[in-house]
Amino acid sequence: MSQSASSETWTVQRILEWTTAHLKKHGSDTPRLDAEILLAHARHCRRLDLYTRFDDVLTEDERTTMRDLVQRRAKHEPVAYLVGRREFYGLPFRVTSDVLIPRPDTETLVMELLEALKPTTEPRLLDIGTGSGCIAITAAKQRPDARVTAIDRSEAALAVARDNAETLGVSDRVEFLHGDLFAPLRASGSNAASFDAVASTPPYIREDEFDGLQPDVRLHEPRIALVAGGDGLDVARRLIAESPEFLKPGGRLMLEIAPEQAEAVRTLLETQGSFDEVRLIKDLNRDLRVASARKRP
């Protein structure tokens, strides 16, 4: 889709084929999907609509927009940032480079969380490191009787999360607080054991792993939300140590983890002293992805 080819006829089908080949050459793992999402965004239509309009010729504005998107994607800018959204648990979330892009793996944590809260009426949930708000907001959507508190140390991330809560109709039931882990609760005097569950997708990348991450992640997603010390467990350790102070007896802590950290996290939970019923849960790829533990009654 070069400038030199501007006199040629660029139909939906032709642009999809060209873009797919171009992005594949530049290292995309999902070049056809990327091409479809970007073109649907440029045309303000659904992906499905592309297939019923293969012979449509793009307008000059659509071609200009698409050219810019493809150039940026070829430099490893994530598609979710380019189009400004990512679907999570069937819901559309706005995303910017201030927040991690919601991953399908995190849906495993949400499913386990909702299952754990089934017996509880009007549950109270604490989401630490909320980012886009995907965990807190999804839980609030699925459990209209829930009250959710969501914390993040990034004001910019909280702005995105608040916008998502408003758009998805749960802003009246999700409270957003700024600060590091449990600090905002302590500052407000709300450090009594009052939550039925604490959930978090903490940073868990080791310092020595960061340079080897995919360029999409390493160059564009917020480092503060990815890296957690020499073994990747700096934040998880604090969550495990401090969360019992805020959990009701019988309440649960749920953490997303890297599969290779599973046994280390299990040991941290078992030796902390406040937890029982420690479980490691696999995601849809059969990787250990969630650690769950109950605060002893």
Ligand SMILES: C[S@@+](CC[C@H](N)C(=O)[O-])C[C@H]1O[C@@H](n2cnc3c(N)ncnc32)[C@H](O)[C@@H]1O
The other form holds:
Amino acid sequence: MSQSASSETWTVQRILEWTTAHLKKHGSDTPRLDAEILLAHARHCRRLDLYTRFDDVLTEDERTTMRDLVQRRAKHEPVAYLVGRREFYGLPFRVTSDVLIPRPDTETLVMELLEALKPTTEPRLLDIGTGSGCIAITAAKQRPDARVTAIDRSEAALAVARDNAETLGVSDRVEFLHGDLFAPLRASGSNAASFDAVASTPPYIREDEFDGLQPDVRLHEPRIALVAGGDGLDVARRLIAESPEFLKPGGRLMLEIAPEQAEAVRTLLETQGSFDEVRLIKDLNRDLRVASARKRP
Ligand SMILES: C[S@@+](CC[C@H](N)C(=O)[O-])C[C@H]1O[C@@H](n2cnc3c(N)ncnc32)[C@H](O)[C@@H]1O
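Following the display of the form predicted on its own, present the structure of the form predicted in complex with this ligand.
And the full complex, kicking off with our chain again.
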């Protein structure tokens, strides 16, 4: 996509073909999809609309925008950050490089959470490590009678989450607090066992795994959202130890986990002393992805 090429030559079809080949060469696993999302973003249209406009010639502005997006994508910047948006559970979330990009794996946790909360009216939910707010906000959308508290150690992430809650119309029922795990609750004196569920997608990558992560993740997503000590369980271990203090009797802890941590997490939950009904749940790829346990009634 050289700047000197004649503008007539850059039709939608040609730019899609060129970008797909370029991104493939630079290591994208989904070059055609990336090309379509970026071009739709540059043209302010839906992906579908590109197909009815194959012969349109790009404007100068569109070409400039596309050139910048493609250069950044070729350096492994995730598409979600480039377009500032990612869909989660059918809802559009704003994302920036301050938040982890919501993953489809996490939808499994949300499904389990909603199922567990079904018998409870006006449930109270605590989301620890909220990032973009995807778990807290989705739960609030799905359960209009719920009240949600969402905590994160990153102020920058909380700003994005608050914005999402506002845009998605749940800011009156989702409270955002800044701090380390349960510390903001203790600081406000509300450390009574008042939650029907505590949900978390904690960081769970091992320190020694970090260098081997895909460049999209390693170079661009916040390290604080990813890495949790030598065995990846530093945060999960604390959540399992401390959450019973904040759960009502019969309330549930739900953690997203890496499949290879499943047995270690099961053991932590079973030996903590406060939990029963410990279960490991598979995601749509049939990987063990969620650990769930009930605080003894
Ligand atoms: C894996 S991300 C999950 C984000 C979001 N819940 C999701 O599923 O997309 C983990 C989040 O936990 C936050 N975090 C990490 N350590 C924390 C701690 N000790 N206390 C509170 N939040 C923490 C990070 O800032 C990050 O936003």
